[in-house]
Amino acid sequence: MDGAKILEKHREYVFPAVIYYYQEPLVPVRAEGLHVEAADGRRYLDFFGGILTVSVGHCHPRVLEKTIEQMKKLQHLSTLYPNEPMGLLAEKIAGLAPQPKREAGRMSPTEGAGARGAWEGRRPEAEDRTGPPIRWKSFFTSSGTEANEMAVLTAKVVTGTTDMIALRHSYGGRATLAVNMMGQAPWRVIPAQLPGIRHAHAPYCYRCDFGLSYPDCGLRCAKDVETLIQTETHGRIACLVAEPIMGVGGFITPPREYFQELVPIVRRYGGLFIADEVQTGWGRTGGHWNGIEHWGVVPDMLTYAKGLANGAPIGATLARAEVADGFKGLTLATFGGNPVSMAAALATIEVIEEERLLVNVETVGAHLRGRLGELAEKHRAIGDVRGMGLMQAIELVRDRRTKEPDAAVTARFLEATRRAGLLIGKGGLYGNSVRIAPPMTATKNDVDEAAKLMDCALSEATGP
């Protein structure tokens, strides 16, 4: 079918609530590496990677080979039956999970924390290099939504309480709990709210809720969580769910000390810390497998999806062994641990390791940040540049002094980049944050090409 016929079928048979980029939706038909080909034959440089999902490039030969090989042997079972790829992936993830690194004279993030209820006495008193490493266990699903829902359910079961904290500007998925956890009105499509969810201030330094500036702010957004717990809960919480870098929120990047201030507060009131690594995980931020490792905090649970399997449907909830063992009751996932998705994930991790992509992301990400800084010097519509590794954003404003969001310029900019042959994303509560996240195989030359195209597109979008 040509692009027009494909669009016609979508408009007739797909929920109209499904959103598409661009005034005339783009219809991809094939892709390879960093390039996508549309139905009309036009090729695009992909700097959004299917919402940070195509981590090692479209149709990577190694991932394809391993996936097809598995499909020929065993395609589906469900979690009712153990299978080799699932066991191997769980082992691999456990080996790459965060471990504490204790500095001389400094407490680890969890030291001295204690929780009540079913979790009482089960947390290690201290974590350091000389003690036994943290053991991790996985539960597999088919999406980030399910991974987050399983993490929250586990926290509620293990702690014996239901109050939880999410962040304003956050995004957690599409199911009922996930939608209620969201900190953005446009995605909260149901008027009635689930009880027990409290939203803390986000570490949005560019638009601080308190009108303060980092570092003189004293991390008030983090410290305010204690007041939130004391005034809006019954004094005990099940968990905090937070993204190391807020994806749909517009790549909001917290200060370095943010989680070190926040997590001990959460644990002091019995809560577990769930790091939502759906977008930041698997090397996206550079130098580490997990984004949260940049902040020096070891979570109680982590959730994964997207880039873990380079586009194959997958979700994973990773928990400390004592947390996973505390989940009492029965559970299963029909598509959790699907052998094909597990094989794709194992192959993706192998590619990241063998091609040294954690280092590449760090190096190329720094180059991208520099090129975006150059664009900000040239184009006054750019109010902020932020992010980490190959997860960078610019925020477009009418005036740098007032910081008034400019969603109209952002929309024109995306249309202009498409015409120029570049695919990027957008986000943020105000629709004015541009998300730039190419596959982790991107090179400095790819970044230079993308920067040149964005430069021209910005001139077009902001011109007379």
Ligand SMILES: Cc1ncc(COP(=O)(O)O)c(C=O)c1O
Contents of the next structure:
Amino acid sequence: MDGAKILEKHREYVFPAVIYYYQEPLVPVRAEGLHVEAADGRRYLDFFGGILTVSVGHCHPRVLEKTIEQMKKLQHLSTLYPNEPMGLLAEKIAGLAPQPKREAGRMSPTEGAGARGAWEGRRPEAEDRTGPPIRWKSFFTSSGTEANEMAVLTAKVVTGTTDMIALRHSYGGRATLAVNMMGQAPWRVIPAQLPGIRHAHAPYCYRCDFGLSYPDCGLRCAKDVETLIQTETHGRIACLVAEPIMGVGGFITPPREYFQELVPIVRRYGGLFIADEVQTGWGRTGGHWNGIEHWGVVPDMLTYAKGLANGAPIGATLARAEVADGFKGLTLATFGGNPVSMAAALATIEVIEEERLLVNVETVGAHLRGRLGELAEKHRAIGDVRGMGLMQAIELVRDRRTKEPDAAVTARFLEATRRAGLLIGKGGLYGNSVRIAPPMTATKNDVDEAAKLMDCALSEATGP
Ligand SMILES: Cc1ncc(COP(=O)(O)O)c(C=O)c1O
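Previous: the form predicted on its own; requested now: the form predicted in complex with the named molecule:
To see the whole picture, the full complex is given below, headed by that same chain.
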């Protein structure tokens, strides 16, 4: 079937609310590594990786092999029956989960730095920890939405209260709870239906709600959460959910001490801290498995999806053992822990370990940051460059002084990159953030090629 026919079927039979990139949507037919081939035969360099899902490259041979092997053996029986890949994945994830460290939060987010040199394809040594190791347990589902739903439900069950906090500019999924947690109007779709959700100021330094600048701000956005709890809740909360770097919000990257200021407040008022690692997890930020490990706090729960299984549908809620054990009542997920997705996730993690991708993300991410910095020197439309590892964004503005968002130039830029043969992402409440997040196997040469294409596309988008 050709691209026009495929598109015609979508237009006829698929909800029109499903958004597509580009005026004339791109119809991919096959992909390999960092390249996608479209129905018209054109090849594209993929610097968005299916919304940060394709973490180790399209159709990675090892992941394919393990997935097909599992499909031939046992495809599905539901969580009512234990299966080997689920047990193995839960064990693996528990072994890679965050642990307390003596030295925490010393890295600058803008440096794209992790525990430089400390990662050698193994966990941090025991002497890095202060207390006994935390034990972790997993609950598997099929998406990030479900992972977040389960985390919040667990927090409500174990704390016995329902007030909770999300961040402005956040994106947590598309079920009722997630839509109500949403920190961006366009994705909320209908008026609030769930009481008890409060939205805290985001650590959005480029557009600080308080008009302050870091570090003189004294982290007002984090401190304000205490006032929020005292004035807008009944004084106890179940949880606060936050992305270590806010993905759909436009890769908003908090100042380095933000979570160390925020998390004690959450706990003081009885809440659990849930790190939504759906975009930042599994090495994306470089140097660590989890984005939150850069910030020197250990969450009570973490949620995963996207990159965990390199594109196979998966969601995981990871909780400290005492939290998981506190979930009383029945629960199941028909497709949760599906052996095929579990096998794909195990293979993906193996690839990340064997190809030393946490180090690659750090090195190539720093190179990408450098290239984006050069573009910012040349193109006045770039107002901000931010992110960590292979999760970097630029924000396009009309005027650097007023920071007025330029959604029109951003749209033209996206079209121009596509014409040039490059796929990148868009985001941000104002439609002016460009998200750059290639598979974690990207090399410096790939980055150089992408930077060259972005340079030309920016000239085209901003030109007369
Ligand atoms: C940070 C974050 N959390 C949760 C979700 C929801 O994941 P899913 O689309 O798999 O339900 C997303 C999706 O983009 C996300 O970016």
